[in-house]
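Presented below, as C-alpha cells, is a lone chain in the form predicted on its own.
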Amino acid sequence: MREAILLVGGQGTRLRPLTINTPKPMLPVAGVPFTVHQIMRARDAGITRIVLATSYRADVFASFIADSDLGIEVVIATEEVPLGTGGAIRFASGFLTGDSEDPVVIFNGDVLTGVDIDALITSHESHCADVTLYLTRVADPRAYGLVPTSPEGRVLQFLEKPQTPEEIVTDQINAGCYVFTRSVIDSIPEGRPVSVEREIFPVLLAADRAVMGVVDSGYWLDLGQPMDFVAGSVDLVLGNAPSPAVTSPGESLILTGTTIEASANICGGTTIGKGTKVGSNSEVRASVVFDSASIGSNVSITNSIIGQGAMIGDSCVIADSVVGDFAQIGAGNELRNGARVWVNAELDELVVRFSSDK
C-alpha cells in the first residue's frame, strides 16, 4: 500500500472573493474541483489510500467525498485549529495505517504539477532517504525559497527569498509536493502549528539527515493567484498541463446543460460550467466561468474569472479580472487590469468603466 497526505486545509486568501463559499481546493479547474485532479494523478501513481488534511470549510470537501467515486481510498482529516504545513502532517499522519519507514507523500493543496510520482518516491527509496524534495527551476526564482543541491541531490540548504542578485545561488525551489518516511513524521511536534519549511526541514539538515531532492522539468503552477488559476485551468483544458480528469483537451471545455448562442465563440481553453448561458456575439476567451452564471450579449471576456451564479450584462467588457458568485454587473460596465467583484456585489449599468487592485 501506498499513502498520501494533501494538504487542503488553507483559507485561500489571495484568492478571494473566490473563496468565501468554497474552499481554494474545491473551486473547479477544467470543469472538477481542483483536488480531483490531486488526486487522480495519485492514483495513477500507484497510491492506494490519501487522507485529505482539512480545515477551512471542511464540510465541503465532505460532501464532494461522500458522493465521489475516484478510484482510490479517500480519508478526511479536520483540524480544529489551523496547524500549519508541519502541523497539518503531524495531524493527518494519524490516519495513516502504513510502518514507520514506509514512504508518504505529501501534497500542497494548490499546485498544479506534471512531476512524475513514482520516480520521486522510487529516489526516495534508493537513497534511504529520510524526506525527499520536489523541486523545480524556474526563471525568476526571486519570490521564492532557494533550494541548492549537492551533485548527488543532497539538500545544502533552504534559503529565504533573495534580496541581491548575489544571493541568488540557484534556479531550483521547493515545488509543494514530497515523500517522507513515515518515522519522521511521527517526529514533528503534535498539538501547535509547525511550519516544514521553516522548523521542520532545517532541523533535519542541522542534524545531517538525509534530505534529498529531485528536480523535475516538467510542469508546474502555483494556483494561488487568480491569473495564475486561469491559467491553469486554461492548460489543462488545452492538454499544456498533465490530468487523467481531462480526457479530451481542446479550444474549450463546455460543460452539460449550457444554453450557448450560436454566434458566441468561446476559445483559448475557456471552461464554461453547467446550466451556464451565453448571449449572441459574445466571445469568452482564455476564462474560467463557474456553473449557471449568466452572459449577455455582446460581451468580451477575456482571461478572468465569472463566479457561481453571476450575471453579466450585455455589451461588458471584462478582462484579467475576477467576478465572485451571484454578483450582478450591469450593462456597458468594463473592468480590467486586476479588478475584483465581491459575492453578491451589484454594479447597475455603466458604474465602471475601468477598475484595478493594484
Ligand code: GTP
Given for the second form:
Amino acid sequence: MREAILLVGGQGTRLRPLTINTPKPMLPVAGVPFTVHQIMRARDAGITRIVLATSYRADVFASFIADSDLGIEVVIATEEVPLGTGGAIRFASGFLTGDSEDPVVIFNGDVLTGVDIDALITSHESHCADVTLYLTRVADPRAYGLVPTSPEGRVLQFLEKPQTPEEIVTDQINAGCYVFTRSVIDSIPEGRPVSVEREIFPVLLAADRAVMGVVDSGYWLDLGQPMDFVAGSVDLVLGNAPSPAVTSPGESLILTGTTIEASANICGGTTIGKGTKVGSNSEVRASVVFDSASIGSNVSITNSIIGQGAMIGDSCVIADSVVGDFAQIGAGNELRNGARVWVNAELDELVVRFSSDK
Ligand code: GTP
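Now that we've seen the form predicted on its own, could you pull up the form predicted in complex with the ligand?
The complete assembly is shown below, putting the previous chain first.
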C-alpha cells in the first residue's frame, strides 16, 4: 500500500475573494475541484490511500468526498486550529497505516504538475533518504526560496528569496511535493503550528540527515494567485497541462445546463460552469466562469475569473480581473489590471471606465 497526504487546509488569502466561500483546493479548475486533479494523479501513480489534511472550510471537503468515488481511499483529517504545513503533516500522520520506514508522499494542495511521482518514490528509496523534495527550475528565481543541490542530488541549503543577483546561486526551487520516510514525520513536534519549509527542512539539514532533491523539468505551476489560477485552468482545458481528470482537451470546456447564444465566442481554453448563461456577441477568452453565472450581451471577458452566480451586465469589459461569487456588475463597466470585486458586491451601470479607451 502506498500512502499520501494532501495539504489543503490553508486560507488561500492570495485568491480572495474566491476563497471566501470555497477553500482554494475546492475551486473548480477545468470543470472539477482542483483537489480532484491531484487525487486522480496520485491514484494513477499507484497511491491507494490519501489523507486530506484540512482546516479552513473543512466542511466543503467532507461533503464533496462523501459524494464522490475517485477510485482511491480518501480519509479526511481536520485540525481544530491550523497547524501550518509541518504541523498538518504531523497531525495527518495519525491517519496513516504504514510502517515507520515506508515512504509517504506529501502534496501541496495548489500545485499543478506533471512530476513523475513514481520516479520520486524510487529515487527516495534508492538513496535511503529521509526526505526527497521535488524541485523545479524557474526562469526568474527572485520570487522564490532557492534549493541548491550537490551533483549527487543532496540538498545543500534552503535559501530565502534572493535580494541581490549574487544571491541567485541556483534556479532550483521547492516545487511543493515531497516524499518523507514515515519515521521522519513522526519526529515533527506535535500539537503546535510548524512550518515544514522554515523549521523542519533546516533542522534536518543541520542534523546532516539525508535530504535529497530531484529536479523534474515537466509542467509546474503554483495556482495560488489569480492570474496563475486562470493560466493553470486554461492549460488543462487546452491539454498543455497533464491531468487524468481532463479526458478530451479542446478550445473550451462548456459544462452542462448552459445557455450560450450562437453569436457568442468561447475560446482560448475558457471553462463555462454549469447553468451559466452567455448573451449574444459576447466573447469569453482564456477565462474561468464558475457555475450559475450570467453574462450579458456584447461583453468581453479575457484572462479573468467570474465567481459562482455572478452577473455581468451588457457591454462590460473585464480583463485580468476577478469577480467574486454573486457580485453584480452593472452594464458598461470596465474592470482591468487585477481588479477584484468582492463577493455579493453591486456595481451600478457605468461606474468604472478607463479613460484611455475612448
Ligand atoms: P495563501 O494564504 O494565499 O498563501 O495560500 P495558502 O493558505 O494555501 O498557503 P500556502 O500556499 O503557503 O500553503 C501551501 C499548502 O499548504 C496549501 O496547499 C495549503 O492548503 C496548505 N496549508 C497551509 N497552511 C496549512 C495549515 O495550517 N493546515 C493544513 N492542513 N494545510 C495548510
